[in-house]
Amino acid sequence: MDKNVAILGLGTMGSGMAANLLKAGISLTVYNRTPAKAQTLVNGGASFAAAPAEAAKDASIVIAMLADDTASRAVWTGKDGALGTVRPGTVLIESSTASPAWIRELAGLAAQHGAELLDAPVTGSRVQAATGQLTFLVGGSETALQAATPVLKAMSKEIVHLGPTGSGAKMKLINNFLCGVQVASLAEGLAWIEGSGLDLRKALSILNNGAPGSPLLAAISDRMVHRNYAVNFLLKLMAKDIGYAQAEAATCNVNLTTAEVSEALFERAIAGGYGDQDMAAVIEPLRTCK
């Protein structure tokens, strides 16, 4: 494929995305703040850049997959940031779960350099990133999306164009708000089951196979029961996303009251030392039977 792609950020999601780009035969340059995390990709044929600017300078498409607005701003606009070297016509893809306010600002900065931004966050977690089964939620122009589609296809099962710049970021926050509330309520419900004397297996079978059931409930309840908190989705990032969701909903005069309560549960878990574990660990501070 005649694309030179740079990917900035090799965390839980970025590393899997980068591996699938290599599998597709795409010429890839990677940047990560911790270079050791890039070694497997370099062994597989990727080039490593010591700074975002170096990664972006020869790329036709630059993808960022980072933790939050602060990290995104740093790689695009900070010292040796990628925007300093992008060429006119480059398509920038921000796949981080970011605030729509930052996406709008970044789009303006990209335009000043003759580049175009797609906000393209994803649904799916570590497994989907590793297997190329993500869904991209895209905001931006049809022209930029057409240029990026072959690259996005290498990492995904579906690409949904939602509208103009910022549309993908908004949809992702709605998605994660609903997920976060469900995980928080599941944590409370499971802690209640554990303290009630009910048969845990039978209770979960009723929930998973009944009206409350969902793929998310099934996966997270299993992790909670077995205390398996290997990271699929970082707990502290869910807290961040719920906070972003509340701020964005407020611009539409919508008060996410369930988000406020759920965020408090996630913050409680962070205070208890679970922030760098999977979001399923939100149950731990609630458990009456340790």
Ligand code: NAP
Given for the second form:
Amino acid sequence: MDKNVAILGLGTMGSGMAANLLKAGISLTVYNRTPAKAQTLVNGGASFAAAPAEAAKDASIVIAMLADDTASRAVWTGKDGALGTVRPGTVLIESSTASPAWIRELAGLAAQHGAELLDAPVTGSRVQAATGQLTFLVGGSETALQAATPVLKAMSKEIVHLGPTGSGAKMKLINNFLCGVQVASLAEGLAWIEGSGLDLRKALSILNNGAPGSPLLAAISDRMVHRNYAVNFLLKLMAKDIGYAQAEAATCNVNLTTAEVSEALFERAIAGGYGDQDMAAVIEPLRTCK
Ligand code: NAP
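Return one more block: the form predicted in complex with the ligand, after the form predicted on its own shown previously.
Next comes the full complex, this chain leading.
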């Protein structure tokens, strides 16, 4: 592929995505605020950039995979930010789960540099990022998406074009609103099962194989039962997504009351010191049978 690609952000998701770009033979430059996280990729053939501006300067596609709006703003527009060096015609891909309001602002800033922004957040988690099995939820122009498609394909099993700028970000927040509420209700349900004296294995089998069952319920109930909080998705990032979802739904005059109570459970877990563990740890403050 004749494209130079830069990726900004090598956390749980960005590192797996970058590894798949390298595997596809794409010429790749990587940037991460904490440089040590780039080492494995550099050993694998990626070029290292000490700043986002350096990463973006020769790239025809720049991908960001960062924690939140604050991180995205810092990396695109801060000191030595990527927007300082992007060239006209560059396609910028914001894959972080960000607020649609920030996506709109970023798209405007990109246009001032003659670049086009796609919002392309993902579904799938650590394993899907590592195995190139993500689904991209894309907002933006058909032309920009066509230019980006070979690169997105190297990281995904599916690319869904949802509409104009911001459409991907909106869809992602709806998706994570439903996920967050389900994880929060599972935490309460499982704490209840544990306190009830019911047989845990039988109770979970009924839930997982019955109407409430879902891939999320299966994965998270297993992590909760085994207290396995090795990070697939940081608890504090789910709290962030639920907050963004509430703000976005409010612009359509929809009040996400179930998000409100779910967010309270995630915030309680953060206050209890679980913010940097997997979101399954949301159950810990609720457990009465330790
Ligand atoms: P992560 O492991 O916490 O990585 C976050 C990345 O953002 C790191 O590269 C981090 O740099 C960088 N960052 C944070 N604050 C920054 C700042 N102020 N300035 C510059 N860089 C900053 O998160 P992740 O799990 O990869 O998630 C990345 C995005 O994808 C998030 O928006 C998340 O909601 C979304 N997402 C995650 C999953 C999942 O299952 N993990 C699934 C779908 C979508 P450092 O390394 O220096 O801290």
